[in-house]
Each structure stands twice: as C-alpha cells, then as structure tokens.
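Below you'll find only one chain, the form predicted on its own, shown as structure tokens.
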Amino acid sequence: MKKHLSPDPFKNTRATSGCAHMDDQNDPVTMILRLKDVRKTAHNWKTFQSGATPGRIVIPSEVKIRDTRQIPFEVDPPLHGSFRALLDPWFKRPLEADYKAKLSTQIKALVENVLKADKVETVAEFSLCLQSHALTLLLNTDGSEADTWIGWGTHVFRSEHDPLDGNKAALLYDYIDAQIKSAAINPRHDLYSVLLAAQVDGKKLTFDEIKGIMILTFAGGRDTVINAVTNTIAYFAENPESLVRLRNEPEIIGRAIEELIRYFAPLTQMGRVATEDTQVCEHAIAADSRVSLCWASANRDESVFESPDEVILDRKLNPHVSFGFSHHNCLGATHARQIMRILIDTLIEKVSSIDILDCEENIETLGEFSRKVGFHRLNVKFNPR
C-alpha cells in the first residue's frame, strides 16, 4: 500500500448503522458517522452543547489536565457569537497582502533550506517548524518565539508515551500566563494586547477568558496543521504527476487544497454533550452523555462524495467538514488554507519531486476503529527543479 494513503475504517459501520461507540476514560462516546447527521448535530447547539465541563468535548477528554474553558470553542450561542465577532477580524488577517507576503517568505526559506539536505524528517524538521513560525504571524509576536514552541513537540497536551500529559500541558499554561502578564504591563501589537484591551458584550475580558482564547490558538491549530502539511508532502511524493498538473493548471489549486483537507481530515472528531434525552439516526442518546462529530467519516460518506476514497484534485462537489460546521467552524481555517496555498505554490516553483525514504505512521485507536491521521516520522528527500 502506498504510504500516503489514508484508509477509511468507518465505511462499513457508517453504511449499516450510522453510529458507533467508544469508551474514553470511562466517559463513553457515541460516534456519528454520516455527513448529514454530523452537520445536523453540529448545528443543533441547544441539544448538543459545546459549553460543557471544560475539556469534556475533546476526544480524548482533557478534563483531567485543564479547567480553563477554550474560547470560543467551548462556548455556545449567543455568547459564542459575541466572541467570534471580536476574534474573526484578527483571524482573517491571513487574507491581507502583507501577511501573505511574510508567510510566503517564511515558507520559501524553509523549502529552500530542506532542498539542500539529503534527508529531511518532515514532521519535526519541516511541518512543525512551518507551523510554529507561521503562528508568530498569527499572533503578531516576535519570530524568535517559534523556537520555544518547536521545543514543545507536535502536540502541546501529549507526549510520546502519554496521550494526556499534565506536566507538558503546564508548560503551555505557564507560558501563556507569563505572556498575558507581560502584555498587561507593556502593551504590544500582538493578540495578547488586543484581547486585554477588548470588550465582549460591554465587558472587559477576564484573565481566564484571554487565557482560554490563547490555549485554543496554540493547541487547536498545531497537530492539525502538522498533519495536513505532512500528509500533503507524502501525497505529492507518491503522486508526482499531481505536482506537475497543479503547475500547469494553477486555477484548480484552491479545489486541490480543499480535496487534500477532505481526504486527510487532520482532526478525526470533536465531541458535544447532550443537554436532554434525544436520538441520532435512531440511536438513543441520554442527557449528559457525549457524542462525537466524526469529521473523518463524514468526509468519506459515499452518499455525498463520488469516489470518496480517491484524491480528485479538481473535485467540484466538496462539502467536507474538516474545518467543522455551522457556528463552530474552525477559527483558524483562513490561516490553515493560506499555509496550504503558499506551500503548494512554493513546491510547484522549487521542487521537481520528493522521495520517501522511510516512515512511521501515526495510528489513532478509536474503540473498534484504527485510523491513520498522519506520521510520527516521515523521512524524505526534496529534489530541486
């Protein structure tokens, strides 16, 4: 099997029952697998809430390692809308010409550097570095901060042998605490200072609200961007004709980005908590129990997507949910799409081919399912044009 492939483990269960079940730290989860049901559930915030105990809607649950609410991720309407009104303009900045130029400079320099090497470990030496340096632009902070973040590894809450590492999470929490306090004393032009000066519904943000926004900004777009970038490189390595096609047909690059994000689904699922007894696709859901919106399964729903297990670069009908759906669509989606666009433009310009030397897959265990989300290690050789 080709190394870039991401098989769909949910196919049979999605077709036969539409739901599956898994245990997560003795807090069971009903997994919703069909696109229609995922979208309907995501939209129904009154019955399926995000504003539950902080950390509980994440799978695996983070209740044991944090009590700070991630905002606006763990807030429901109408307050959710107020926070989005504050945050959306800042997170749309990647559309600005100056931002795009700076991001392009970062990515081109990184690609030019790896082109000189005989071997590049794409997860730690490329994708993590790309994500961390790009984050300095999103936060509008000093570029040297990226070195600190790179030192945390590919996930800020997980370590090599521990899916919920409280000590590692504390590094992020302490770092954010220090940055907020520093910005309060010496206001800057970064996101910390913007939040300290902001109001939501006529009230200044509390320290914990600012901290919750920053935790989400750091954690929400870290391993997901790393997975998207690493999987994309593996895809182009084994499909060099696709790189040639995009070079010759730049008008389809936007669709290609959406297709790669659909196929690889960098985040498998996200939870909600039922506020009342209800049901999903004829499965009973008890009040205060958890469901998951399984983005990865919904993205392969054969009733919606033609040839869902194939990467079709110019796919026209593509209502994927890799960035979520409804009011809780991903706050960092614009930033992620811009990273992917500039990366592909740079690969087209500077790279002739990519050779995979060796790899170790990153496999998630989700009850009865095992899903490849990316790689723990992917050694490649980038060949210049």
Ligand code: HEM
The other form holds:
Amino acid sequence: MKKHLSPDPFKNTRATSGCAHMDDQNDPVTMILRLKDVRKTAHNWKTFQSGATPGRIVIPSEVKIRDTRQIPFEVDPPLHGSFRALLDPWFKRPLEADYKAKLSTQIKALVENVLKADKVETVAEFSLCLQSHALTLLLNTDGSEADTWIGWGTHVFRSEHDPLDGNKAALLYDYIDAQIKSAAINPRHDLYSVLLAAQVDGKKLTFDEIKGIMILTFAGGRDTVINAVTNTIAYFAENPESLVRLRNEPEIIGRAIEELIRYFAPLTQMGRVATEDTQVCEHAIAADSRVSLCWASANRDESVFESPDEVILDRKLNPHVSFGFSHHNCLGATHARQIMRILIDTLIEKVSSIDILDCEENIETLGEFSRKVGFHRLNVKFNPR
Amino acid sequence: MAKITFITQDNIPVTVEGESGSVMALAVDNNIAGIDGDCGGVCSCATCHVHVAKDQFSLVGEASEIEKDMLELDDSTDDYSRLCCQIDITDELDGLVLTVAG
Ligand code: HEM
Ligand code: FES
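What about the form predicted together with ligand HEM, after the form predicted on its own?
Below: every chain and molecule of the assembly, starting with the one above.
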C-alpha cells in the first residue's frame, strides 16, 4: 500500500448503522459517523454540551489528569461566544501581510535547511520545528521560545505509551504559569499580555481562565498541525505530479489545502456529553453519557462526497468538517490554513521531489476501529529543483 | 461586468463591480464586513452567508443540496439565503443586492 494513504476504517459501520460504540476508561462513547448527524450534533450545544467536567469531552478522557478547563473549547454558549468575540480577532492575524511574510521566511529557511540533508525525520525535524516556529507568530512571542518547545519533543501532552500519564503535561503547565506571571509583572505584546489586559462580559479574566486558553492554544495546535504537515509531505512524496500541477495551476492551491485537510482529518474525533436522554440516528443516548463527533468518518461520507477515498486536489464542493462545525469550529484554522498555503508555495518553488526512506505509522485504536492519523516516524530525502 | 451591492450589518450599502469568479471572492477582495470566506469557497465554512433580495432570488437560483445542508444549521437562514461562494459572477447579476447575514 502507498505510504501516504489514510484508509477509512468507518465505511461499513457508517453505512449500516451510522454509530459505533467504544469504551474509554469505563466512560463509553457513542461515535457518530455520518456527516449530517455529526453536524446536527455539533450544532445542538444544549443537548450535547462541551462544558462538562474538564477533560471529559476529550477521547481518551483527560478527567483523571487535569482540572483546568480549556477555554473556549470546554465552555458552552452564551459565555463561549463572549470568549470567541475576544479571541477571534487575534486568531485572524495570520491573514495580515506582515504575519504572512514572517511565516514565509520561517518556512523557506526550514525547507532550505532540509534540502541540504541526506535524510530528514519529518515529524521531529520538520513538522515539529515548523509548528513551533509558527506558533511564536500566533502568540506574538519571542522567536527563541520555539527552541524550548521543540526541546519538549513530540509527546509533551501524553507519554508515548501511556496516554494517562499526567506528569508529562506538568512541564507545559509550569511553563505557562511562569509565562503568565512574568507577563503580569512586565506587560509585553504577546497573547499572555493581551489576555491579562482583557475583559469578558465586563470582567477581567482569572488566572485559571488565561491558563485554560493558553494550554488549549498549545495543545490544540500541536499534533493537529504536525499531522497535517507530515501527511502532506508523504502525499507529495508519492504524488510528484501533484507538485507539478500546483506549480502550473496555482489558482487551485486553496482547494488543494481543503482537500488534503479533509482527506487526512488531523483530528479524528471530539466528544460531547448529553444533557438529557436523546437519540442520534435512531440510537438512544442516555443523559450524562458521551458521544463523539467523528470528523474523520464524516469526511468520507459517500452520500455527500464523490469518490471520498480519493484525494481530488481541485475538489470544488468540499463541505468537510476537519476544522469542526458550528460554535466550536477551530479557532486556529486561519493559522493552520496559512501554514499549509506557505508550505505548498515553498515546496513548489524549491523542491522537485521527495523520497520516502522508511516510516512508522501512527495508528489510533478506537474500539473496533484502527485509524492511521499520521506517522511516528517518516524518514525522507528532499530533492532540490 | 456586474455591479453588486452588499448591505453589511451596520446597514451600510457597498456597491462593487466584478467580472468573473465567485461573489464571495469579490466580497473578500473588497473587504466587505461579515464575508470572511474562510474555506476559500468550497462550501465548508458558511462564513459567506448572504440574504438575496426577495425579488431577485430567481437571478441566483436555488442552492444545491450540499449548500442547503450547510444553511439548514445556520441560525440566521431564511428562504432567500445563499452561500455566496457558490454564486458565480455573470452579467445577469448586474444590480444584485445582497444582505450580509449576521
Ligand atoms: C490542521 C490543523 C487543525 C485541525 C485539523 C484542528 C481541528 C479542530 C477541530 C475539529 C476543532 C473542533 C473541536 C470541537 O468541536 O470540540 C478545533 C477547535 C479548536 N482548535 Fe483546532 N485544529 C487545528 C489547528 C489548530 C491550531 C493551530 C490552533 C491554535 C494554535 C487550534 C486551536 C483550536 C481551539 C482553541 C479550538 C476550540 C474552539 C472553540 O471551542 O470555540 N487548532 N480544532
Ligand atoms: S467561503 Fe466557505 S462556505 Fe463559502
């Protein structure tokens, strides 16, 4: 099998049943697999809440390893909307010319660097570096912070073999505590300082609220971006004609980005907790039980997408949910799309082909399903134009 | 060539001219407030929602099934709603008035 492929493990169950069940630390989850049902459930925040016990809407559940509520992710409307009103303008900065220019400088330097090497481990030596440097722009913090974050490695939130080892995250929590405290003493121009000075619904944010926003900004934008970038490199390695096509038809790059993000669905699913007895596509859902919005499955729904298992770079109608749907849609999507845009522009300009040397897939186990979400290791050689 | 008027949330009409491409792209190029076009026009984000003037709806026509499914879950949708990334600019649209959805 080609190494870039991401097979759809949900196909049969989605068609026949529409839902599946998985256990997770004795707090079972009903996985919702069809696009329409995923969208309806995401939209219906009153019945399917995000503001449950912190960590519970994440799968595997993080209830046992954290108390801090992540914001705006684990907050429901109307308070959720007040936080988004504060955060949205800041997270739209990636559209500004200056931001794009800086991101472009970073990505060009990184690509020029990997072009010199005989062998590059894409996850650690390319995607993590790219993600960390880009995050300094999103936070508007000193560029050198990226070195600290890269030093944490790819598994800062969970140990590789024990997803419930909370000690790992302590590193990040302590770091964020220290950053908020120092920004409080000496205000800067970064996101910490903006949050320290801000008000939501006429009230200043508490320390824990600021911490909850910052943790989410680190956590939500790390593995997702790393998966998106690494899978994109694997795709272009095995489809060199696509690099040529995008070079010749730059007007389809926007569609190509959406299609790669649809196909690879860097975040497989996210949970909600039912606030009452209800049902989803004729499956009973008990009050206080969990459902998941399976973005990865919804993106392959054959009742909506033609040839859902193919990457069609210029797919015109592409109502994918890789960035979520409705109230909680991804706050970092503008940043993630800008990263993808500049990455592709740079690859087109500087790279002729990419050879995969060897790899180890990152497979998630979700009840009866195994899904490839990316790679643990992807050794490649970048060849210059 | 078509002149298209957008009425933004603060009730300010802005008239712009376009030749080809989507109405969303025209709006974004002209910084029309409330039209973000986050997904670049592939019908995945609904940040390009407009209400078409009632008597002009036949000019732009009905939404596709996929677009209707997106609109169905938008709280401000009415019978004259469209995602304007799905409307291509043609000469026939000259004089079209679109109210940006809130
Ligand atoms: C390709 C990369 C990314 C993908 C696929 C992705 C995916 C998602 C998805 C599916 C959601 C919805 C969660 C839900 O409904 O509960 C979400 C929410 C969120 N994402 Fe992303 N994300 C990406 C990049 C980022 C980045 C770079 C950041 C920030 C640094 C970020 C920050 C957030 C935040 C803060 C939320 C919560 C929004 C809310 O609750 O209102 N994401 N993301
Ligand atoms: S621009 Fe995204 S749906 Fe129209």
